[in-house]
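Next up: just one chain, as structure tokens, the form predicted alone.
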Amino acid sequence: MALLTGATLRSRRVGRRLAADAGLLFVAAAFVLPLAWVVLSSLDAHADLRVRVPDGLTLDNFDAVLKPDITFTPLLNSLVLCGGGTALTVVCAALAAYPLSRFRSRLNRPFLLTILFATCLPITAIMVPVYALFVRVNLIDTVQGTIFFFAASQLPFAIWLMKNFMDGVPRELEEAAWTDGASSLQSLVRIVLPLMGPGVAVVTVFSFVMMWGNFFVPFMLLLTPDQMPASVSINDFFGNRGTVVYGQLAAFSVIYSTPVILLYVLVARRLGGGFALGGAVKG
């Protein structure tokens, strides 16, 4: 009876296994799939939607993409919206956390639950009055008031993640500065920003990719083709009556993706870091 049972739980625990393997590759094979579909029809002359291997491999598509109009002059767009974007980002969200890290007041919960409550507003609701505002002021149609949006979208989420690896420095090391005679903002830029560089890293490569990605909001705030990044300018691809180049559009959506990938291999080491402040306080 006890060997029955044994060998019942043990078939019970290799379905269960089983099960959550086979849930796994369905994941991965979700992801990998498109995946797998783009770098292969970008090498395709006669791509479609299907996944498969090119009786040719030929950079035709490639060639047909790496024109200033096309695929240049977008990208240079997007790294200068996503790029002041970010920057703006990282500068206020380590300036906001700051305080709210190192000072305690009654109103630093209420404010932090406002900041969670911001990041879960859907951008199409606010939109419409954003529009507005910025026709008034006039900002719409320019880069800058589209990297202010930008920055302030991402702003929320940016502040409390900064706020929680702000918590992770210790105060004494700022002690140790301010009795050396330094001042908030020199313990800030000096001490704590170096020690929590992950953190930095992890808010620059989230608040990047999320502007990158971001279609409705340049669709919407500029109306200068020439002014367009890559995110806008990606629709051409699909043309009139549900034609579409699928193999140019393959070509660009990888040139597309590149300058995500050598930002998070560029930061790669910072996001598996650490904090290294072993030995850093003693007693």
Contents of the next structure:
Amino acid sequence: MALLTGATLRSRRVGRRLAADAGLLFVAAAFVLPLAWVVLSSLDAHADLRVRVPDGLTLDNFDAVLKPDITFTPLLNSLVLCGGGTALTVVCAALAAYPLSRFRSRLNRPFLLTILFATCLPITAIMVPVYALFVRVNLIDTVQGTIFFFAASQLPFAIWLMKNFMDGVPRELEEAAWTDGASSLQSLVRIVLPLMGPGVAVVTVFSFVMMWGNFFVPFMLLLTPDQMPASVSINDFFGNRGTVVYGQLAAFSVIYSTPVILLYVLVARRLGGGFALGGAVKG
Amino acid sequence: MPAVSSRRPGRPRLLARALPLAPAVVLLLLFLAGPIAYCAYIAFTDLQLTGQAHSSFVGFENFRAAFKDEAFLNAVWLTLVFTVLSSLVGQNTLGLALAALMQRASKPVRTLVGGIVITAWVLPEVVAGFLLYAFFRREGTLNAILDWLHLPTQNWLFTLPILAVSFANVWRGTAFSMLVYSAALNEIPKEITEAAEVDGAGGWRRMWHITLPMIRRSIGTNLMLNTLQTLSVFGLIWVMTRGGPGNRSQTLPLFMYEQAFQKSMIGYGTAVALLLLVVGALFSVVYMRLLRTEV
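What about the form predicted together with its partner chain, after the form predicted alone?
And the full complex, kicking off with our chain again.
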């Protein structure tokens, strides 16, 4: 009797697995269509707006966009903006997270609650006053101004994540260093940060990916075309250059998206599938 | 053993502990708290970009004007439709369904599907916008498929623009819910669901009576974060429709941008921004209640 139940359960489970596979593959097919368009069109000499297998593969589209003014300058601008913003975010977040994680203080709780509150604010909403403020203090159309704003907008979440990761490093390891006379900064840099390497990597990659893809911030704060990052310059494929060459637009999209996808894969692998981020967000 | 933490912090020690916070606090005050405060101030003025030397304080005039402005009410309505459709219904339900199916699916399928959905999430906002613009255009993939199935086609970005951008947001944002729910479902002990299965509870009943109550906190936080994320979407809609045709996909962020920059009414645009911030802040407070045991 028990055996029979076991067998039915098992066969039911196999059936369910097949049903689940089928359901997932159906959703994936719907999700993959837009992605297939960009990949196939970038290799198609006569690309239009629909997904189709090109008659012959060609790299002409890539050749056409791999020029300083179309690709290299915007990507370099993106790299400077997002690299600068990320570096500033990670350094400030690591420093700030240390006392929050290590020392008890009556101010910790209100500070962390404020940070958590700020994490949730819709940053889009403050872009108009930020623009007005930047005009006042002459930071408009400057790379450093944009970097500062990028860092500030990413900081609440970065501090929050960093503090959670830092809490996972046992205190005992530092106490030995403290009795040997190491300062807080020394123990942070020499002991805590190396031990939470994957955590720092997550914060870094996450901040970078968020900035790399952000359109509204540079769109508002930068004016000179030469300073525009790829997220904004991609608009030039419409309008200014006359008719849209979809193959080139697709090729540029592939070039522009690849770095963040690679970075994500790199971090997700180290952390077992990106679920760590979901877990960290959950609290 | 002398516990280090029990040493009484004197003044210099206190300073040493507060000092690492300084760079972050300065950045946050100057570039986040500052603009928010400034936002709260200029929302009550008639500040304009051009043709006016001084702005003056106008009290609640901008807000009064907003609630009489049909274009504003239209934006509020569209924001509501966009948020409910794409975040509450779309991302949340599809994310949960994907996570639940993944629990049962075979490993290669799980990896493949997860990879595709997450790629859509990691793509830069503007690229995602273009991909879905291409998908929904009259000459695009969706119509090609409908045509192939002998179903009626239409110019989606013209006839149903808000639906098209909502779908785009589901495409782009579902991965987040999927990750949150996968993490939550993994934490449910296998014995509980297996016991219910042996007792003869079917899939739907197990989902409704066991799984959902057990992950209700994750549902709460996920809904909150999705909603906040969706409230501030700008680039995706901007790329796909520019808020058009007319203003039929103009959500609040796009309305705010149009008023402030295309019509040069910074004061009015900021009043709208302030309303958006207040709504976001209310959601934030609810979110913190949900997490209140954590800090």
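Rigid core here is just the name for the largest C-alpha set that superposes within 1.5 Å across the two forms. All of these numbers come straight from a predicted model, not from anything done at the bench. Positions refer to the first chain, counted from 1.
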Does S105 move appreciably between these two forms, meaning a CA displacement of 2 Å or more on the superposed rigid core? yes
My question is whether P34 is one of the residues whose C-alpha shifts by 2 Å or more between these two forms, given a fit on the rigid core. yes
